[in-house]
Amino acid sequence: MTYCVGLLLKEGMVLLSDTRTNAGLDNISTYRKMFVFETPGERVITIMTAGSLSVTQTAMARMRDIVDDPDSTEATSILKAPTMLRVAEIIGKLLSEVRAEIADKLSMGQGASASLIVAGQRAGGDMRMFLIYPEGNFIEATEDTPFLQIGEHKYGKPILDRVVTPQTSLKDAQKAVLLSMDSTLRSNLSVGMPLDLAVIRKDACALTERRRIEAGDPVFLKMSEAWSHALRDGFSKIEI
């Protein structure tokens, strides 16, 4: 399984994904789950997956052909799409096809299932985040709900829906994010480090930080103890 969420907000979008793929206990391996697409200047796309590692590995390197093929077109590539709108459509179609076809090869009745976050903006454009579904279709990225997940997200939402809001900055957005993700490594086996961290400052076109946090980043563990007593303390608090 994985986690991956995005927070979409007046300064910009934070997104933040796991690395753990596994298929059984004793089967576990570490795959990166955040693809990156940018024109520096002119647009940055960001795409995280969670779900049949199959499905996203193909649909991921099918996206790279078509972005990297000279005779793409808008209609095809994501990085001569005129809107983010329109990113999310052909990114939507191409999940739906793959999914279909991996689960036609499957046999036993198995299933194949992928679900996407999408963030960037093209200048010129707002910033847009949207979350694409195995069959396609989409939802967005709003004031009245400014953040996104997919994967093992239970544990991890209630923080974001009590500190989160459009007005929220970007360095308390990395920290609100970087907690969720704590509490669901805390809560969930299948979801595991390292963790793969973007900063997309509005209107850059482009990233504006990126970096992965390794099991044992003295700064990670300094915040996951600080919570952990700060939820302590504030339990012992609470009367009943």
Second form
Protein chains: 2
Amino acid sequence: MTYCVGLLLKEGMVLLSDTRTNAGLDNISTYRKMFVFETPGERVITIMTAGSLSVTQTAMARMRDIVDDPDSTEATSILKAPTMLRVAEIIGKLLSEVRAEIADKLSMGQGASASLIVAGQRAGGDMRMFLIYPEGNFIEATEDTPFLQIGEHKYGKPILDRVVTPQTSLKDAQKAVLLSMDSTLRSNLSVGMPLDLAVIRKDACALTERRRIEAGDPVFLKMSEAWSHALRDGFSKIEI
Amino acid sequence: MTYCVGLLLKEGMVLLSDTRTNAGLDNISTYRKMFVFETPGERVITIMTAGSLSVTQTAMARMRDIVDDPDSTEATSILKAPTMLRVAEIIGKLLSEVRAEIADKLSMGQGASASLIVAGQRAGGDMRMFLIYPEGNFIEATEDTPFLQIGEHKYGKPILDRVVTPQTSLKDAQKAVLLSMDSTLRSNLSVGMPLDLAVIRKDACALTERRRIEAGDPVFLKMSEAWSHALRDGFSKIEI
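Can you now output the form predicted in complex with another copy of the chain? The one shown was the form predicted alone.
Time for the whole complex; same chain goes first.
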């Protein structure tokens, strides 16, 4: 499995993904699940993937081919599409095509599915964040629901439900997604380090920060321990 | 869905279940999911249920009939079985029979499944807690893993992973299961108030406490708010 989470805030967007891929419990590998397409200053698009690796790798490889093709058009390249809505539609169509192709090769009952979070901004447009389903349809983050999750989303949802609003600062947002991931890592073996973190400040139209957090990263470990301590401390002080 | 959790501790056992049952999202009802069978001082057995209501109600009704039947034997009645292991086997067998009967009535693709947590003690025996799968097989809580969950278990697992050990006191254990439930209630609509809480002190061989916690219960609300406050406070103090 996987855990990816994206926050859409007044100040910008924060994205976090793990890197664990497993085929069964005895075949575990590390694969990047965060992909960036950008023309700095004009547009930035970040895609996070969950689901069957054969589907997500093929879809991302084709997307890269199209973007690199000088003959690509507004209708096919996410770096030329006129709006973020069109970007989501192009990615959704590609995902559903790849999924259908791969499903044709499999026998009944074998599943190959994937979902994506797509976050980005074009110069002159709004920041937008979409969750794209395997069939290519999608939903969008809003003020009421400023975060989207794919993969093993349940363990890390309670903390987001409690602390994230559109007014959350980019710094607190990084803390929130890292703690949400920390809860997931502790409770589910199929989600694992290292992590990929990206921050996109509003109207930068470029990645503001991109960081890989390795297993044993001292800052992450310290934060994780401080959070455990805060939880135990809070727990011990509550009276019933 | 449902959320039920049971802790097996040195001092005793603590059990908590919600009461929400839904057939789709537009058909929501309240049903008790915690059932107690006891001969106070000699044995106490508590069963919590998750899954298809037709399976769990039928299984619990048959269990009650057997227990009330003066002709029932050691091999059929959980109030006469010589050990808690035999109790788990009797319940597992009954559950798998009811499930198979009901599955026969349904068309392919319609599922009717259920799982149970069974916790109890006989005079002279140990406290034991089992998670019984739909097929009737089961696993048991141990020192390494002192809690069992059924239903929507993921939201409420991180808090248990962090604070529960076999040495946890019965008072702290009640707090832990209530906070685990609180996280689940906030993040998942299919789990709902009121709650049923049971405490079984070691070697009492009877229910020590049984309490229904209604929606709006002032103690639960206060605890829930204090926990939200502690989380936000802890969150704000962590530095990254």
